[in-house]
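Form predicted alone, single chain, as structure tokens, below.
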Amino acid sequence: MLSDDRARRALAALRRFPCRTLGRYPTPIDPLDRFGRRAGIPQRLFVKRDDAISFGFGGNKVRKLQYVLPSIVASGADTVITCGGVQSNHVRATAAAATAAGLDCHVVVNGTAPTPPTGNALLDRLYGATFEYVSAREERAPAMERAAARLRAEGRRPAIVPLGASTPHGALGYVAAIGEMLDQGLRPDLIVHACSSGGTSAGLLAGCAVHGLDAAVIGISADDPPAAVETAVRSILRGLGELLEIGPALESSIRVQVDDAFVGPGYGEPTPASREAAELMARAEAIVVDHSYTAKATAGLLDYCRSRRIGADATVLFWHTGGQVALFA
């Protein structure tokens, strides 16, 4: 845990930051009863519901854009350059965030161009964006630097969002998250949450640190190994680290805790558990959840229930992260 006087410094650090507000906070804190007593587990569940965020169809994404948005229109930044999968979630909130404010939206994207566009590529593309397609993910970050070479030339100003938002500013929107929360009456004992590029992960550990909240976070991933999501996670938690204004005791003070069971056969494929976990839902709460992220983190949540490794008095938190216009591409 961090000090009393680490934790009051980074939280008037916090404070300092610029944050452009999209959507209406606070997202709600549900009770997931139904749920529970249909999947026949006696911990106490609730849900956070940022896939209820009322900008750009929500998600994660919206509250890590609200704090790297004001340093791109400072800058005087005209053109915002981003990365992501066809049917990725980041990407749409990009663009949105961009329209937002008065700002073009460039996106390279891994994959081929969907005919005709559905779900988030189509939301992409009503927002304003374009587009161009690379073969890999790995041609993601070279094809965006050649992009922002080519606009500097034509005279335009540039500025990269990194794939997910996932800097240390970005993971600034779920430091304060975890205020959020705490000011609408909840202290779980554990979080579970859909992770991939860690930024989503980095805040909330972040923010459990510098609130004094003593709560795991599991973060369950979608696709990348636990090794490569804490490395990414790490080194976010430095970055914040020296923005929050207290170095590495920040990073030094929290456990990581990554998850791959449930990724099954690949990245946004469906699993059986997966699906369990998303009819369940849907049934028992009339909520949505996503084969790419949010079903898979509900599989876990209630593996980790089920098998007692989260204690049978326990008060457990899934932050549901978004991700629900998946289900129709």
Ligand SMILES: Cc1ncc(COP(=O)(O)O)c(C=O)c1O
Given for the second form:
Amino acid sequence: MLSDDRARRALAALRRFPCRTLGRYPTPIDPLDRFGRRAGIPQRLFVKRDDAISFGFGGNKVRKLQYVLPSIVASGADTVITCGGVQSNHVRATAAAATAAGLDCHVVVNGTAPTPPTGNALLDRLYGATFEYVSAREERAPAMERAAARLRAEGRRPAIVPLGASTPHGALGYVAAIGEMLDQGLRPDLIVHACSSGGTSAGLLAGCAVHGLDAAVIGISADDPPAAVETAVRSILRGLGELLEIGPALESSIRVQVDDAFVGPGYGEPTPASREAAELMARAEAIVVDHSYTAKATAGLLDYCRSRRIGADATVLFWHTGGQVALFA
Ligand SMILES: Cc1ncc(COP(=O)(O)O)c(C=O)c1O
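Cool, the form predicted alone is there; where's the form predicted together with the ligand?
Below is the entire complex, every chain and molecule, led by the chain shown above.
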């Protein structure tokens, strides 16, 4: 637990960070009563609808970009460069955010362009992004550096947004989001969400710590093993400790929990559990989850609740991080 004094200091620091609001907040918190009943789950279940963020087709990246954009704009940049897979939610949200800030957007994507463009790739184009393709994930970061050098040589002022906007600044979006949830009157015992590059987990964990919420946060991995995601989360937490002016006390007060038991054969590949979860969400609540991230997180939610790793009287929040555009890929 953080001391009251440190928590107060961190919250004061959080309020000083510029935030470029994209969309309307708070996002709704809805009960998942039918879903819970159909799944035979005794816990009180709720969903935080970040899939319904009213900007750029929503999702967790929008919250992060709200805290990443101001320093880019202040630096005088005219072009945002970022990277991801062909159907990256992050790339789509960054292309939308750049447009909203009057900036150009150039993206480095690994994979093959869909013909005709579909899903996120279609939206990237509509938002006006320019593209270049690389054949592997590892080639993305050097390609972004090369693109930045090229643009600078042309007299442009590029700024790179790293993969997933999973920087300490980006994670501030989820530190603030915990405050938003508490203002809506919900104090869950457990928060379950989809994770990958670690920014959402770091923000949610730090948000609980600085807002004095004693909740467990479980990140259900979309791809990497727990040790890799936890290393990323811890590194972002260290940066967040600096930004929030409480140093290493933040990271040392936090227990990071990442579970990769629901990945199945690989990133984006459905599993029997993710299919059951997606069907239940859609048919019981008319809420859509995607097979790369949120269906697997929903499968994790079901498993944790059914297996009684979570007490029957617990209040559990599924933090929906978006990803629904992938259904149209
Ligand atoms: C829909 C969705 N959920 C969850 C995540 C994981 O978030 P993070 O990269 O912050 O761990 C992502 C991004 O990769 C995503 O697009």
